[in-house]
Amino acid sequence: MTAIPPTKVVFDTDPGVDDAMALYYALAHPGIDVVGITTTFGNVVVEQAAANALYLCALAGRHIPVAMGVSQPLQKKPEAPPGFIHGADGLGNLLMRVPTTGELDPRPAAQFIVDTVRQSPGEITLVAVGPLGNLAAALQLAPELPSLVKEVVLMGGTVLEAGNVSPVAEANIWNDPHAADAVFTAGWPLTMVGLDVTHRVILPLALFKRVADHHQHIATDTLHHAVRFYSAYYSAHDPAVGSINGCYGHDVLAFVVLTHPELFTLQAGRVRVATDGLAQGQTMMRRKEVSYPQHGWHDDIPHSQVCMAVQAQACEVAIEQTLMSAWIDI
């Protein structure tokens, strides 16, 4: 019987503690091949960004080309980073950094993914798991891109669920929102992972202390140090989480749905974003076949697939699972 490849990602991100979890997952996780990182602004700068990735690979001992991306949003002014959640460095404030070698590819984010996808048509995902303006720029460097790409998958944005940032609005859209609805109306094959279903998954910090202890290795103790950060925000201002001390998956349920599709419940829909005035960010997402009159709800607007149910305990043991697998050369 032939094996199945491994999924080809190129992983857009903003490391960020739940990107973190998210990338060492991807590297733990036969089915995917990381092909390649890009960054972005959003959890923290996008040079600290840039920094966090090749730091992150270097210490799993692998060798991924990382382009960084933008440094702020199309057209709304830039928000200060989240220091208090992630920690001024991303990863909980490290209390030092081993040396590591590694350089960053020289062509910008959106010229990295316009020459991965032509590289390889129809084989690449875009994973993108922080604001989207490296896809919105690709977009525009390559109006063809939609047509290459396998499929996107996107962490952000909330149908039914509250927003983190408003009422209606999730970080990752709010902080570029006209960025994200060029994504949503491109046309490719995307599927949204939004806090319909995050928040549904709350992840113990003692999970990340098992598999710290059980690779003792650089890599997953740095990994159990940025999640003890996060965790302690989330703990102290949500008491469900709180409860068991632990913290929202939020980004790795990007890679989660590529490996446990069968975990998921998904609804086709058209998804835009408002941008601008106090629903800033909101995904609004039609999701029956009626006639509106406003422009913009067309039947020319694409559907995406919109996560809104998902089985959290066995996301939990997926994750698990798969950091306690053997992926780091000890």
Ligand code: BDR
The other form holds:
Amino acid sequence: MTAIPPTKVVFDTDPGVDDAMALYYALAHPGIDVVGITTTFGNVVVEQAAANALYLCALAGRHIPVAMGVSQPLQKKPEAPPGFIHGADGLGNLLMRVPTTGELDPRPAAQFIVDTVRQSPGEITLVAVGPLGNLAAALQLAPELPSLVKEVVLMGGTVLEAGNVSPVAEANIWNDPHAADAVFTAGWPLTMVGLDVTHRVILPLALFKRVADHHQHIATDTLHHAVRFYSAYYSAHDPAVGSINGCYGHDVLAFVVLTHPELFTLQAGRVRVATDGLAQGQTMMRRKEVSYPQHGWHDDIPHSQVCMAVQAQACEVAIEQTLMSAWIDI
Ligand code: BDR
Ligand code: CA
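Mind sharing the form predicted in complex with the ligand? What's above is the form predicted alone.
First the chain shown before, then all remaining chains and molecules of the complex.
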């Protein structure tokens, strides 16, 4: 039997507690090979996001290139980072950081993405779990990028589920709606993992305690600390989450859809983003092949694959089993 090679991923992220969960899931899963990390503003300022990515990799004993990206949205005025959800440092206000080594790649994130994709045409999957400015900037640098990338999977947006920053908008898309619209209309194979599924998967804090108790390692202790802070926020704000003392896994599901696609129900549709006004950040999906008179919904808008349903319990099991495996290098 020939072994299937792991999926090569450039991970675009704003760590962020659920970003940290996603990173450690990806590092732990044999089906994923994280070949680079690019960081963006979002949950924290971009310098902190880059520092967190380097720190999380160092704790896990992984030497993965990290390139820093955009510090603000393409056009809109920046929103304040949500320190009340992720902590002022993005990792639940860590009490201390151990000294680690690791330097940033000198290239801006967009250049890093373009270079990495050009080196391995057809092989790189971009997994993006923050505001989408780095992907939009990479498209500006290399308009041919959509034909060279294997796939884009993004955590962001919502179709039927209520938004989490307005009645219709999800945070990553709302943070940079112009970039998001460029990404949805670029014409690459794109899977959207939005609140329609991430709000179905509530991960108990106890899962991360079991993982930390099992490994007895600073990487998983750090993740457990961060998730404790993040769970306190979600548990206080959503009774369904509070009843199990947990949190939404959001970003980790962008990797679970790669490793366990059978757990998700996808629907194809043309997605656009509202860039201004009260609906700013709304992801609107044209689900029927109707010829609308409204400008912007023409047949040349590419299809996205949108996750509409998920087998939540099976996702939770997959996440725990993966994090419990022997994946930490030191
Ligand atoms: C998304 O927003 C961020 O706060 C999370 O990290 C996730 O990417 C959820 O709306
Ligand atoms: Ca994120």
